Partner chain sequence: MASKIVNFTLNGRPVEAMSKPLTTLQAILREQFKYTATKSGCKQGGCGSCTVLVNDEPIMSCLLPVENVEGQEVVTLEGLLQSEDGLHPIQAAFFERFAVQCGYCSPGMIMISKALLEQNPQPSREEIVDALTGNFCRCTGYEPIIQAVEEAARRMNGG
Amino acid sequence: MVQRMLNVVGQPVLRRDGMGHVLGKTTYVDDITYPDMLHLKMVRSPIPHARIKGIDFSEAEKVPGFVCYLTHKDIPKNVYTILTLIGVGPDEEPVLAEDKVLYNGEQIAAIVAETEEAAMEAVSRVKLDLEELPAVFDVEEALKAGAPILKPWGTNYFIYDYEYGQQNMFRKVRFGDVDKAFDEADFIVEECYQTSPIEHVPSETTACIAKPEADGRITVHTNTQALFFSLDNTALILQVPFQKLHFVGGTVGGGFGGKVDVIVEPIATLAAIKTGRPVKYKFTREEEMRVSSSRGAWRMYFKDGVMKDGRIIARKVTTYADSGAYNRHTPYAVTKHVANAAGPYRIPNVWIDAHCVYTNRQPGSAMRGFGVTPASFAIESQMDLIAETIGMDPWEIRFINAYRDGDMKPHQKVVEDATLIEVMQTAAEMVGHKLPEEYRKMSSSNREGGNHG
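Coordinates of the preceding sequence alone, form predicted alone:
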């Protein structure tokens, strides 16, 4: 094993699938086809919040090539089980909407037809009887009294620690005495940082093909990022034995986090079971942009107490994560966020509240370090603002406050193998920034060297 590692570390290694991508020979899900393959398209809500009073399929059924439609009544367990599999609940997003819709584009009913064109034509002929309801699109507005309530448990926020007999409306960190430290600080630096939803824009849109086999199993070709996670969720939703499903992946076609949500596989597999034929369900580019989960929006309020010598002695953070209409992975992202919102810095007094808030936007979910990335954006913007406020070099403010091995993080974890100082020293060298001698002598493994810390 050691010998194999020595042959790889520090050496250029060709990706196993790289040549196929470059030469255009890679087979993606959309390239796969089967004889008698059907196509599934979705009837979606045209408004962000409504009560479903009725659905009329009579005109859709007249379209040449129409095969069948599916509603929530056809799904054995009509709820996504995404978070339960990682120990976070409750599950609250239906596979197909039942009595209400909570965002523009939410799945209401599936149409299965002989061709993609026939499926789309049939979808356009489905008549929805919807009673429009008030909607809320801002995280802080959603928490105010009088806001339209979106969740059956009566709040617009995720309830943490319910399984432990508690009902916390946010994740929190309390470390030291923030108020006392603010009174002692020479400077108070405050700012609000806002991120917007970001679409992943994968090269291949979300897609799968479910094919019944002669032995009773269903083969599912999917561009999911989480093959067995998707298989487990599909089996739970359809209430079938796990071994009845054979998921084939390997080529994601671009994901970045967005293709872990298990949206297309359950309904395509159900359609294949009911029709006995292969079924393809692929998002159009418009659907990928409008209804696939994005990186959610975050609003982060920072307040720091800083001394004249650059030491940050207090940090107070209040964050609102926009989960959109449903959980997806945002409650988990908030947990990661609260553990990182103080940053890689030694701050003796920290107070953090992080809210997971529901709005009538499309659901947010995983994307490249979800929960941590927006925190890093806000933290480092705040560090620059602190440096500007007290008249200190931005490099210097970071070296002064950088955590080192043995420091205690605000969430009660000891720092190990930090290497932050060494990374900053190397970064400065690479960009040609000459550091003062005291910062060149610093080390993450001890506090010798330099005048600070």
Given for the second form:
Amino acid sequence: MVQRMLNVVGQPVLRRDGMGHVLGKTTYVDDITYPDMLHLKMVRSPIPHARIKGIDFSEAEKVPGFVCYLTHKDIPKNVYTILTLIGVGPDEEPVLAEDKVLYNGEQIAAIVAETEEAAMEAVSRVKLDLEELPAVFDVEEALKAGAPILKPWGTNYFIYDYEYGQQNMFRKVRFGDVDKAFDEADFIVEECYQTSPIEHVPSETTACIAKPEADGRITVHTNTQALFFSLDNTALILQVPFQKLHFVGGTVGGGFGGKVDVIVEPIATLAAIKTGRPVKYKFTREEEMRVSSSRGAWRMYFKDGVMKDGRIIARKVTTYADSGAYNRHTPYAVTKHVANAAGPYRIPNVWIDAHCVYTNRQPGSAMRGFGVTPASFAIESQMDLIAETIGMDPWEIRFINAYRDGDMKPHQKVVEDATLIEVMQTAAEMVGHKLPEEYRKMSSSNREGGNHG
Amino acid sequence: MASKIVNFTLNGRPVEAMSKPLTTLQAILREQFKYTATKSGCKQGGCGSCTVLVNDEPIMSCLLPVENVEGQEVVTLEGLLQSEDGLHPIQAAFFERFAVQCGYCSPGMIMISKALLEQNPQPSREEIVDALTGNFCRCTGYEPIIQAVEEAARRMNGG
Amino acid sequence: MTTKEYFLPQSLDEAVGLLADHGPSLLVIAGGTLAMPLINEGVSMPETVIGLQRAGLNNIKRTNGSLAIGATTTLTRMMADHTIPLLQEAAHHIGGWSIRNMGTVGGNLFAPPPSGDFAVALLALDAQVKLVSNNSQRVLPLTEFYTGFMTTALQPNELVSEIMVPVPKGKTAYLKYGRRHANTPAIVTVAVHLILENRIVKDVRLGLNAVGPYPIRAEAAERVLIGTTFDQEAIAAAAHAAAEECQPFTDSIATEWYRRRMVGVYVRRALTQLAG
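I would like to compare: after the form predicted alone, may I see the structure of the form predicted in complex with the partner chain?
Following is the full complex, with the preceding chain placed first.
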């Protein structure tokens, strides 16, 4: 009986969708076509920060195949924020820019045409009257007095509703007394860590097709990674009942977090409603690189207080996450970040401030462990630096400080099912590193052994 | 803007394509013949998802005006065996060795592997890597794909 | 696509005739690997395009001591010709297999840095280009072909029909350094042709790419070497001179600062290969 139950666990199982892939029969969004399908292309800002003084469509309208254009005035609820569905606000990103653009490539107006080529040509003939404004590209510059202010509420940072209704300009964690611990520490180890934006480069670019149905509903074929997220946001933006939209998805030609934003669906759906015809909106590769969300850039200042025996007794972290021009998923990433910035280590005194900062860059968003991955880069670089500073083996410093079941993490969560010690023991074995007996005998399930004793 | 009729052989059958000037082979395959296994990942010649064979040589169909293939032989993934019972050994190896994840690069990978194994039935690992270097995969990390091509070579050589 | 006409001339005469008729409004393509991405993206919207693939220029002829390479010879075809191994290697370092099946030797001359690496080998080999119009024909050394970033000595009614490469008398080396091992734009590309007599440098040509507005000869480095004993000291001095004289740029591949440093490293490595 047990054997029968385990014929999947531990065994390779052929992919359910693999046969379609090798036969070339899997249907991606781009493979769907309708006889009367229209194509949507976007007029984008060529500069990172500007006031929009005028848009002239007169030459674009003359292009053979031109059908219509859409601006923010056509969109029932133009300003939104994706994470409104989990209570994050306020709304701050326009589907199509209103009076200002905040990044190079921002969507200003949609052109709908009979063919992709006609749409591209019409886009090239739209004349934008833009007044260029000073731009800010650095997270710390953006927080200084005198920096160009990007948000209507008058700051360049996201405001978190913290406990007791108190508003904060950052996410914070307070645990123990770091200043007292720094006074007691034998060593202070400080460093700044910076990551760069990374594009997901999915093989298939972001795309959708919105098709009006005879019953009044709209079918939307999309390669989103978050089908109901996209449906719900589209319904909210277009102010239509959720049941009016039928989202079809699940086949995604690579995502990695790059397809959880809701960019193409609302505007294509609106164009389908306006024209009564199917409308396709597919990013070119250049658009995917230039305007789709990237992994954000993070700057993290670490200060650790360390004892001669290797124990980290205090950690102070100040982080500036570059959200780019809009929220997308960065406010949430910062929340994940503060929960992880102490790392998988038992540190009794921790102080973390993490700022979600707006700049005139392409918005950052989700990508594989966003918020946590940059923290891990900083934490593990810092662990090596500590080991080097106090003259200790880098394996040893990690065993000494590893958290174990029952420890309290700085954000007030008790550690359960810890496996760090066991993972390190296995890793050491796999790379042929001989660990001292003391560390080979350690276990995550109790606090025997190691300097924490 | 007069369209032209272009004659070529597609997966063994003579076809006629109606082409506006400079229309790519990729566009004709996907939009006119509805052979959508040939993907459109970048239209820059940068990703290899549109790789097809022209006279047994791999090319990027997104960069090739269809008028250039007048009188030539074009083979796409649809030209390989098309049933689960009669897979080409390369298709079978890709499926069984987990060389597919999102699947978007698979048609191009399979076609360029086919060209490689026809020209070089027993390629070294280095030769496989060299042949596939213009075809991008963002999911697998390439290792399962390289192993699938090695496995396909063994099977095609009766191993 | 706004292209109204795509010509596929069946001969060189027909091609230059079309050029004479249409003048500078005509976009000339061969393999299409440079022009088609821009057309697909809507960056370039040419009304009239001429494709050279059928114009009879895809052949390699061997004549006394040199190769005459037809302009539309593909990079794959070039890799298969064993006459000049340096050219095989240079061709292999461009793109992936499919791109080399399409991209041509003549077309690659027009690929702006950090692409266009085939010319580096051609510079080291002292190649010449044949420029043909409907009423003229002239031959230019490749060093006089480039005039600036994406500009050449080519007149609007001219085509590159052929590239003539003397079979090298000395030793050659080719090194390309990019962000990946293959199918990558260059951080720097180096090609060298060296003739030694009793360890004295009798003649040297050093081609560089991705460190200037077009593929260049490192002439100061060449002057450092000529007439000197070919030892580590001379190699170091030449590498230093090349790093000084080049004009690198910053792009998404590498910074100006890094490219200059790498010119020193890769010129030294290429020359050291020939010392071995």
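Positions refer to the first chain, counted from 1. It should be emphasised that the depicted structure is a prediction, and the values quoted were computed from it without experimental measurement. Take the two forms, superpose them, and find the largest set of C-alpha atoms that agree within 1.5 Å; that set is the rigid core.
Put the two forms on the same core and the Cα of residue 12 is off by less than 2 Å between these two forms. In the core-superposed comparison between these two forms, residue 21 has its Cα shifted by at least 2 Å.
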